[in-house]
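In the block that follows, a single chain appears as structure tokens, in the form predicted alone.
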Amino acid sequence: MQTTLGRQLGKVAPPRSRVQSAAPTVARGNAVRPRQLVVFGSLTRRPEDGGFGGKPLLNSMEDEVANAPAGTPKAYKPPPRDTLRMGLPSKGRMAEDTMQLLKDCALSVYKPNPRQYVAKIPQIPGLEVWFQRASDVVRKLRTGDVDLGIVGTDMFTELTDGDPDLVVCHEALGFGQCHLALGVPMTGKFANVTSLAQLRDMPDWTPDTPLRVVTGYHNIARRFFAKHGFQHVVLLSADGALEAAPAMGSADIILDLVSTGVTLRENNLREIEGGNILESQGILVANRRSLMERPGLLQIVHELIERFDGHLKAESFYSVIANMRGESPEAVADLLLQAPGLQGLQGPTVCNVYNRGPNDSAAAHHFYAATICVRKKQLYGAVKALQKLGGSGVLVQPMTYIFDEEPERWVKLCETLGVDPAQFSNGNGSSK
């Protein structure tokens, strides 16, 4: 496949002192315009400092530095120290997400001054918080200068797909959802382009008259267009505003995130079949060898999954109480294991409701408590069940946290760690 080193995708250039060069022209229509060209340098290095020999780094650093020419520097060490940090984005709404969830679990960031960039979590005494760029993040999390951190699947598959010295600790975190896609023109020669194999099979693409796509995601898009059989592409990159390089000829289509393709429709681009290339939303990312060599930072993670997870879970559902007819407590719990909807997440637990007789006699119960947990989407009809059976004076109220014995991710991280989660399990987040 064809790609941008200039001209061959695939190609690697040695690095410049800047990263400019002459560019053979492309005809388009009438007119001759130089060919933009795309570099693809180190992902942790700017191309102009000497890197990695410019190619995309999708392996460790360690392994990055043993292949590289002789004469590039060693790998980076980042310099010793006691604290544990976490990154996360400073700017976006990205950043107002992971700062909301973070709320929602209880764990309030403190920053005095607004300009700094470092925090602290009160209730994760030792923990410091570092807030930087999105790409920065996953940049340091690489150099193992912060130890864990909240960004996108989108930024960390763009920039270190394949290494294994990070390891994805929760990744559903339930903010930022997006998808990453093409967006093709409605009009002209795309008109009737509808999906991804009529793209590529456009006569249009030649060596001369590469496709054009502009895309922040240089990195997701080689890799998508080799797996899909394109011949003749080249990458270009913008600073924002990706929807209005078609419609400027300086592009034939975008690779960029779409949310609702509300801004795409509206500079008359469209998504094609097979063109949804990832899903993207925020995760939490933790360097291998912090986890392993760091004390205490295996205990913050645990923490942290269970927030984050014992919160996700009970957002999707309401806790609804009701009083309810019967002869035992057995019998009305038998009734509700019944209906459909009613079963709540393990079975109901139902008490005694107590009231007074007439003339003030003694306290009496003559109803039973119900209690069941509903998916928020499923509650009308299940108050409208429970109405059904006799129930009455049906109380709903949102919850907090739903926490399980142990979260599954957390089982699943120990695993892939090769550790003993049961250390872990002393009830206080901190190891036995």
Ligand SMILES: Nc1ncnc2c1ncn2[C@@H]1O[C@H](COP(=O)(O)OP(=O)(O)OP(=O)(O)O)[C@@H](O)[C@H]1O
The other form holds:
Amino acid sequence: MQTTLGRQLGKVAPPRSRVQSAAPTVARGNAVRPRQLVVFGSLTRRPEDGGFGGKPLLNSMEDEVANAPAGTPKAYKPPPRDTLRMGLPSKGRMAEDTMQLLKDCALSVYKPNPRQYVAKIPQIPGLEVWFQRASDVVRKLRTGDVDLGIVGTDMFTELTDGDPDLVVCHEALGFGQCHLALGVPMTGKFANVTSLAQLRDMPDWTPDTPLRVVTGYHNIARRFFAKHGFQHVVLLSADGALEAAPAMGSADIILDLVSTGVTLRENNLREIEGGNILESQGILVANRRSLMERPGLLQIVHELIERFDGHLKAESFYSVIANMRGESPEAVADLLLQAPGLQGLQGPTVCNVYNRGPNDSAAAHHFYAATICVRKKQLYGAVKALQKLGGSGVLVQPMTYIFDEEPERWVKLCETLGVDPAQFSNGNGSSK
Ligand SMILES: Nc1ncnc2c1ncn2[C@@H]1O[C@H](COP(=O)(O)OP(=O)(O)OP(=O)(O)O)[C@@H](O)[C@H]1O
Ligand SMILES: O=P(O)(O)OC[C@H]1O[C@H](OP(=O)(O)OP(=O)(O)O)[C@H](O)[C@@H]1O
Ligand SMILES: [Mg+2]
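Having seen the form predicted alone, I'd like the form predicted together with the ligand now, please.
What follows is the whole complex; the chain from before opens it.
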């Protein structure tokens, strides 16, 4: 997608003089859409620029579908297959975190060797795992070459543009948390720019000297700047280390992922008010048609949601057992139910402790063991409260899973798809 010039410049933007502004269209991949407000840099090749040797570049139908704007009728149909497929990121932090999540959910991904891109999950026999770059997971979900996938919200939003053929089955997998934001220099002409409105209203931006934004998220950027009334913007491309571009002079500002904020800060950039565009984390996405037409896929999604939710919910709780003095189990339960933070999820479990006094004599006090779930953040307060109520021998254990009767997300997904959740619950699914 880049010209020779782009490659010579190490994939970062061209100097301002080479930027073509005020072009009437914006291109991404092979999709061209008319737009007035935002222009693009000369590094992006348009289909009408022609291909090699002056001949137009030909694209496969699969490629057209993978990169088409949302809502485009899809002519491509994936080759027939009997297997069910899940795409997972093949490298980088998303890959590691995805594998960790599956491991935490007692799902082992069996990959005979590291360079092989297909794997099995023995606990879910009908499902093949295919490792792909995260962006390709999204593209293959769109074409239907994979049925399920785990990616970041950022990538999903950038590449699908609200495509109704894809369905988000789990929107918060608890890893890869970051946000997409503008990074603006702290010094120079930006020294006093602390908000989006101030950035937009700077007199510097004209058709000849547009605001140069370097980003890997052109679709999101185009929508964002148009929505916020920016008149003269040029989007430039780079594959990494974007934070260097303003200091290098090859861009004015950046639009990139931020997590700790260290990279921005170390490159003398800062976020501005109104410049946080999108919150992102790992999500589970499915091809809608696959969900409806491929036998067994919904059962697998049900199982994945149950396992993910069971694990993610458990992560924020401890199981706490305390020996409580009391007249009866009911009296102990009453005591706990009245104390803030000691009710557990649905109420405490209280049972007998068969204790003896010294030398096998009768015990001076009768104890009951009360078990409750306590939020990790509230643990210390809960222990103190238990002690105040006469609790002793307080045991704290990590939780592995908390399974609800039916996860809310699953019920919502069934509603979205117009299917009855009851037909998939309890024993009808794949292996447990
Ligand atoms: N700093 C970050 N903190 C949390 N999540 C991130 C961060 N950077 C990227 N991600 C998530 O990881 C996904 C993949 O990012 P990216 O393509 O940059 O790969 P990577 O894992 O950083 O590896 P590399 O950049 O070396 O290819 C992003 O789409 C985003 O969801
Ligand atoms: O806010 P922080 O915690 O500093 O993280 C933000 C950085 O992380 C990502 O880069 P990555 O490390 O993936 O390097 P890359 O630019 O080569 O992709 C992202 O593109 C930012 O540069
Ligand atoms: Mg990266």
